[in-house]
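Just one chain follows, in the form predicted on its own, and it is written as C-alpha cells.
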Amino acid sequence: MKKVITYGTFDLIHHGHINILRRAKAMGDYLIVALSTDEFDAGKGKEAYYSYGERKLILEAIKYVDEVIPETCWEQKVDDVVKHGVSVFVIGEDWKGKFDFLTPYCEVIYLPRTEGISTTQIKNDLKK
C-alpha cells in the first residue's frame, strides 16, 4: 500500500483544501492528514476558527481522507513518515523547499496552491 502525508491546520475548509487533499490521495493508496493541533497553532501565533477536534471532524467526513494524525511539532515529520510507512510527502507550493530533508525518507512533492482562495483571505473578507 502506498501511503501519502499532508500537514495543515485545515481551518474554514474551502475548494483549496478539498482540491489539495484529492490531488494527494490520488498519489497514493492511503492518505493520512497530520492536522494542527491547537496548542501548535497557538505556538505559530495563529488561532484556527474551529477547533482541533472540529477540524478533525470534518476531515473524517472527506472522502479522500483516511485517516488524522495530531500536528504536534515541526520536528515530528520523520518520526511520521517513518512510523506510518509513508511513501509521499505533499504540501502546498508555498512551503517549496523547506522540507526537502525528508527526500532520504519518502517523496516530496509541492503541489500548486488553488488560485483566488485562501483561509486567510476568507478571514479577512469576513472582517470588513
Ligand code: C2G
Given for the second form:
Amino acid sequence: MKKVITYGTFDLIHHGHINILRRAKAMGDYLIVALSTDEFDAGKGKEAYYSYGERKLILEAIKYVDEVIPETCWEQKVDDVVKHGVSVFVIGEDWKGKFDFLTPYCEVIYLPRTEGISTTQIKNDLKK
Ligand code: C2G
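Having seen the form predicted on its own, could you give me the form predicted together with the ligand?
Below is the entire complex, every chain and molecule, led by the chain shown above.
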C-alpha cells in the first residue's frame, strides 16, 4: 500500500483544500493528513475558526482522506514518514523547498495552490 502524507490547518474547508487532498490521494492508495493542533496553529500565528476536533471530524468525512493524525510541532515530519511508512509527502508550493530535508525518506511533491481562495480571504470577505 502506497501511503501519502500532507500537513495543514484545513480550517473552513474550501475547494482549494479539496483540490490538494484529491491530488495527494491520487499519488497513492492511502492518504494521511497531519492536522495542525490549535496549539501548533498558535505557533504559526493562526487562530482557526474551527477547533482541532471539529476540523478533524470534517477532514475524516472527505472521501480522499484515510487517516488524520495531529501535527504538534515542526520536527515531527521525519518520524511521521518513517513510522507510517509513507512514500510521498505532498504540500502546496507556497512551501516550495521548505521540506526538501524529507527527500532521503520519501518523494517530496509541491503542488500549485488553487488560485482565488484561502481561509483568510473567506474570513475577510465575510467581514464586509
Ligand atoms: N492550499 C491550496 N490552495 C489554496 C489554499 C490552500 O492548495 N487556495 C493548500 C496549502 O498549500 C496546504 C493545504 O492546502 O498544502 C492546507 O493549507 P493550510 O491549512 O493553509 O495549511 P498551512 O498553514 O500551509 O500548514 O507543517 C506544514 C503546515 O502545517 C502547513
